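First, one chain by itself in structure tokens, the form predicted on its own.
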Amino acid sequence: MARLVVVSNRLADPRKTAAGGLAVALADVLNSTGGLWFGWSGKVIEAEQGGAPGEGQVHVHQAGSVKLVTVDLSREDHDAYYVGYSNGVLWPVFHYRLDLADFDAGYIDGYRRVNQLFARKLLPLLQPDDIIWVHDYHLIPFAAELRALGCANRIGFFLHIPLPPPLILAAIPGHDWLIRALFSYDLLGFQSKADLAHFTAYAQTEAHAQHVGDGRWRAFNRTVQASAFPIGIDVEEFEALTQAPEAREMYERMKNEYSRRKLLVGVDRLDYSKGLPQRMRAFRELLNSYPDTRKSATLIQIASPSREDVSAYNDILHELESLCGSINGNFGELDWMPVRYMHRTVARARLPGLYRASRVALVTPLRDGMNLVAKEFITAQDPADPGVLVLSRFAGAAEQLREALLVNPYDTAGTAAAIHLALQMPLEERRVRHQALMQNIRRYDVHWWCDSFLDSLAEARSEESGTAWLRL
């Protein structure tokens, strides 16, 4: 078996089921082929300790059968790159924020030189029957970069965020040189079909390549396979995880001290692509239409920090602690609190917990890849009386799971009206909705996600022709 060689911009020790749902995606192919993981340290290395742009120290620590490779950034590197960039332009358009981009500042250069770093590094550790997978946006053009220094491996890559209609991505300036950087790929894997319709009609409109079948488009002498592999969880471990003392202890004090009340439950990083303020506005109008669930439903909102020092995110933060004071200032009742807010984060083994205690889970994103949550929530439940999932349409689960109450995160009336369904929806209908979700979430689970990208890279054809690599 080829080895697998997995490059992101962070990465975890997979032998350690806390590092996330990537780690534990990755970790039985990586362990069995003894990968290599490759990415940033999460160090920055300012000016005045030798931290030069376009140069960084290479740490090698082995985790198991699996070699861990991480490089340093310079302080120029990291806010050009992923900062400025990353986050400051390819995040918010990609979640169709164009009104919060910053197509003016130049990070454009820094952002290609951390990606060459990344390659030069890489470069010299690979094996020829390498099989390399890329993950996410941070890295959209490092496969071009590797191919410029002549690696012939094969190459897949993985976007985890959504991927615009081509009229919002057009709008990057320089966003044809993106697009014809994710030709160097063997293979693109999109969360959901909306997102591999956008990249088809990007490539058909804008970079004029051609269809050659089988999900295959040709365009600047490459040929790549383009293919919607949604993401899933490890549902054993989170299924083990909700009977574990931590999450089983979080379920008993939950019930107990809300004996009298129904619990919904919202957990988010703080961020502008969940919709957290209309999420609050729709409780708001849930309250104030349906007096039945005034001193009997309480929302938890646990918001997870999520890069303080960018000021869009500070701006939610205040709007969002605004709306849940004024909700409990208008609403609140000295032995009930409609709103418990927590701007912190909370233990990923308290959680199931938490989801198995609550009656609604609202996952309710303006726009998002995927949203695990939704997945995680319906899996804590307890099949005999499980909650009811309202999840917003604009979210890549909604392809996936048809069973949820659907709703537009921007309807106020509507979210309100279908949360206000789900609090009164029948034990029977809880039951069969559940069901049938827990088929598709065990089906298209995190193992069958990663098991279908690898057969997949490995079956790609690529046809090759010319020299015509990435190039400013």
Ligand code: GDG
The other form holds:
Amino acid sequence: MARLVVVSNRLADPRKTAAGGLAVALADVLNSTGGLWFGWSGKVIEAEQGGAPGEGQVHVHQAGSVKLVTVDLSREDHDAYYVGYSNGVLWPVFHYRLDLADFDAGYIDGYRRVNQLFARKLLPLLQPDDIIWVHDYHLIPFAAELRALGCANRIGFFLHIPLPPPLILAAIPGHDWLIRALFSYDLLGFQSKADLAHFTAYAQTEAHAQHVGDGRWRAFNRTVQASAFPIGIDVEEFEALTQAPEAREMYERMKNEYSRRKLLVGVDRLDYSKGLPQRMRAFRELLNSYPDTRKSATLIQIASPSREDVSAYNDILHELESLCGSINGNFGELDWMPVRYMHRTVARARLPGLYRASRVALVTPLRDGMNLVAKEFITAQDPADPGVLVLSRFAGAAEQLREALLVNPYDTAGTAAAIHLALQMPLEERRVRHQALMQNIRRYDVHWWCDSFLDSLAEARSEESGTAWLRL
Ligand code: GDG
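Can you switch from the form predicted on its own and show the form predicted in complex with ligand GDG instead?
Once more the chain from above appears, this time first in line as the rest of the complex follows.
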């Protein structure tokens, strides 16, 4: 079996389960092929310490049979590639938020410079038969930069976030360069059929690509295979975590603490894509319009800190704090706080206990590539007395999890009504829905995702291999 080389912005130590499902799944394949994982070290070198644009020291660590190779970034590169372009342009636009994008012209140069730096550092470590799997929006032009250096390996790309429709993509100055770069891959993987449809619509209307059968698209003298591979979780690992002492202890604590009321739970990175203010407004509407819930419901919202160097995140933090404060102020009683909001990370080992103690999960992003919290919540439930998932129709997961209560998070009254329904749902209906959801989550787990992507990559091949590579 060929060696797998994974390229992603950040790495996790594949030996630690705390790293989560994705790292565990990749670790399986990386371990079995004696693979290599390549990306940014997380270190930023200031100019005074010698950090220069386009330069970075390489570090090599051996983690079992897997080689971890990382590169430092200079301050200037980090600020343009990571903060500026990846998180200040691509993240908002790909989540349909043109209003939040900052199209500063310097960012795209830094973004490209870092992709070139990474390509230069990885190239000498590659063997001719290696299969390369590149992850996410930070690294869209990575294959094109590798090809420009003469790399003829098979390269696949998976986008973890949504791909918006062509007219939204076209708002990015340089969008044509960005999408042309995707044609340097042999395989493109998207989270949902909707994202795939947006790619093919762009390919046809903007890139004038031709469909040459079986999801293969031809443009710029290259042919690329494009498919949807909805990502899943490591169900077995998460079930084991649910039964482990830390999660059980959390479960007991939550059950005791909230014995008089049903728990609702939200677990998200603090990000404007997750629809947190809209969720709070729906919860406020629930308490307003269905007074019975004032005696029966408490919402625990975990908003784990993320990307605090991007200014839009501060705005969302303040909005959320003020909404939670006003809900507690208006509806709280001496012995009851309607919302428990925590801007903190909960230990991964405890999360399943929190999920299992909750009657309802609110997973209501305005846009989300997939959303793994939805799948984790269902997996952590007791099948004999399961909780109910209220899920945004705009999460990639909604294409698969049809037995959840699907909502439009922009519709405050509609979402409140769905939460009310969830709180009142009879046991039999909860069981039937849970069973159907679990079947889907088990079947399309993270190992299915990994294997089906890599199988498709093994088959996908552009006929131009090793010859005239696309020059950007
Ligand atoms: C991107 C895409 C796509 C959250 N809070 C805590 C915590 N988490 C864990 C959850 C879950 C993960 O983080 C979040 O995954 P999501 O899928 O919900 O969202 P993103 O972070 O935005 O991920 C997304 C995903 O990539 C995979 O392709 O599904 O659409 O945006 O595992 O449990 N974990 C701990 N403490 C927390 O407080 N330990």
